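What follows is one chain in structure tokens, specifically the form predicted on its own.
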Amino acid sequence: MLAAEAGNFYDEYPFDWTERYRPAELATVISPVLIRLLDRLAPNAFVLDVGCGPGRVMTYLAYRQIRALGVDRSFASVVLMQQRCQLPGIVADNLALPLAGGTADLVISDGVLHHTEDPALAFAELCRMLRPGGLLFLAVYRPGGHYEWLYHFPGSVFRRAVRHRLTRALVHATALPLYYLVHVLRSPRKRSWRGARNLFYDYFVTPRVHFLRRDTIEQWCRRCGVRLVEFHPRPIGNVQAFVIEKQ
């Protein structure tokens, strides 16, 4: 996405909606197909999370003392993730990443690319970081799930009203608690306030979603020299899993 835009969105509205940080608690937040992954790891493994937010899979990748450097648009998400588990990051756009290509073991893009201005350019810049052998784990947004509803159409009324005080108000006032109470039954004692609001912005009021066809990532496989390895159409919310290998 663009630059200025993403970073006021993110470091205001931060992905930061877990409270619990703890190995064991993550990997019931983390999509199973990653966690296979990393834990699949060599030890020598250098592992790139572009989108990294304010580190919920850094967190998992310090504790299994696995090296790895987290990227973000945000500057507050990256100071989060470095605060949380003492691993490097870099405040950078995921269109044009200030690194050298071929040097990663893993990337992740987790819940990232379908958010960017540019998802086609995105893919073909994580494909670069990736050494001949190395994976990258892509989740995005399926098309045709419920929230892509959500996202068109109770999304657009959240996204207007937000731009202006008195309905901001409003939507604070009577759709936030909704959302939060709903997040409560549906997960007792996994939401806080603060992270309810931070994920009803990251559905609803951000101002950019892709809803991208399987098809269409494999044209970008095949156009950047990768293969797909695995597709997992639904391995958590609402999202799907590739894990793409490069050649």
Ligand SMILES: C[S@@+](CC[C@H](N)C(=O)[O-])C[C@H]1O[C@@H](n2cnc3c(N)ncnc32)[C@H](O)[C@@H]1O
The other form holds:
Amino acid sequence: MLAAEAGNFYDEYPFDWTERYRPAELATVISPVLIRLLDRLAPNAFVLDVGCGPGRVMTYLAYRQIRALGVDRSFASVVLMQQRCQLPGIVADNLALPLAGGTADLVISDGVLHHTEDPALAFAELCRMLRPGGLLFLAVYRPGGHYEWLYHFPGSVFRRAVRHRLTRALVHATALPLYYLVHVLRSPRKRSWRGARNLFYDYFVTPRVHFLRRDTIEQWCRRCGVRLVEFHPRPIGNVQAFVIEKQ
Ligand SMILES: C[S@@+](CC[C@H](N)C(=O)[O-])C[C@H]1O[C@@H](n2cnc3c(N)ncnc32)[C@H](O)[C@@H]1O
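So the form predicted on its own is up there; where is the form predicted together with this ligand?
Once more the chain from above appears, this time first in line as the rest of the complex follows.
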């Protein structure tokens, strides 16, 4: 799949499901590892959220009055993010960021790298953005967990089904309402139908997911001259989180 096609996917189904959360409540749906890094930032620190989507984390950064720039390949997501939090954003690819390197105190890549065509190249780009002593917060899906199975099956069935009008209607009339019901039960009043639909598409239909192992990330760290300082196998949901420092 071409980069443009992957960008279009999130234009049609942005990762947009937190519109009912007040900014302060967003801390409950952000990784505790990331919250801790934000708590430790110096007053004038600069944060880059690469793959910011419609601004789940950016809205929280605005609430905390943290200086930040959002970057995403999806135009629709960047527009939503800017409307929500009044922070600057640019449409760009994490494989080639149109920004001077060595500027960020914290780079955030939350649920993004595993969707990229070349995660190793994207990782190097994220590291390039860090100033010496700066930190990268990297959250990617865990390999070997139940989500890996769900993405491959029934995900592959859903991915094929949504390509055609009739089978897509069938998915929307069966699997999607069930998924919505689970969300209604798990988070009363917080997930709208549209939010659950966007999560369903991100979860099952997104065109590409790499399940990256810890030793792969460590290998990239050595290659990029950065240091893995924290590894959290299960901080929240289906992801694993890495905190990486540029020396
Ligand atoms: C699952 S969403 C996560 C959004 C946000 N980080 C969050 O956690 O709320 C993945 C986002 O990554 C973006 N994305 C995927 N590949 C990208 C790339 N190569 N460069 C920039 N953004 C990308 C998508 O457009 C989408 O908004």
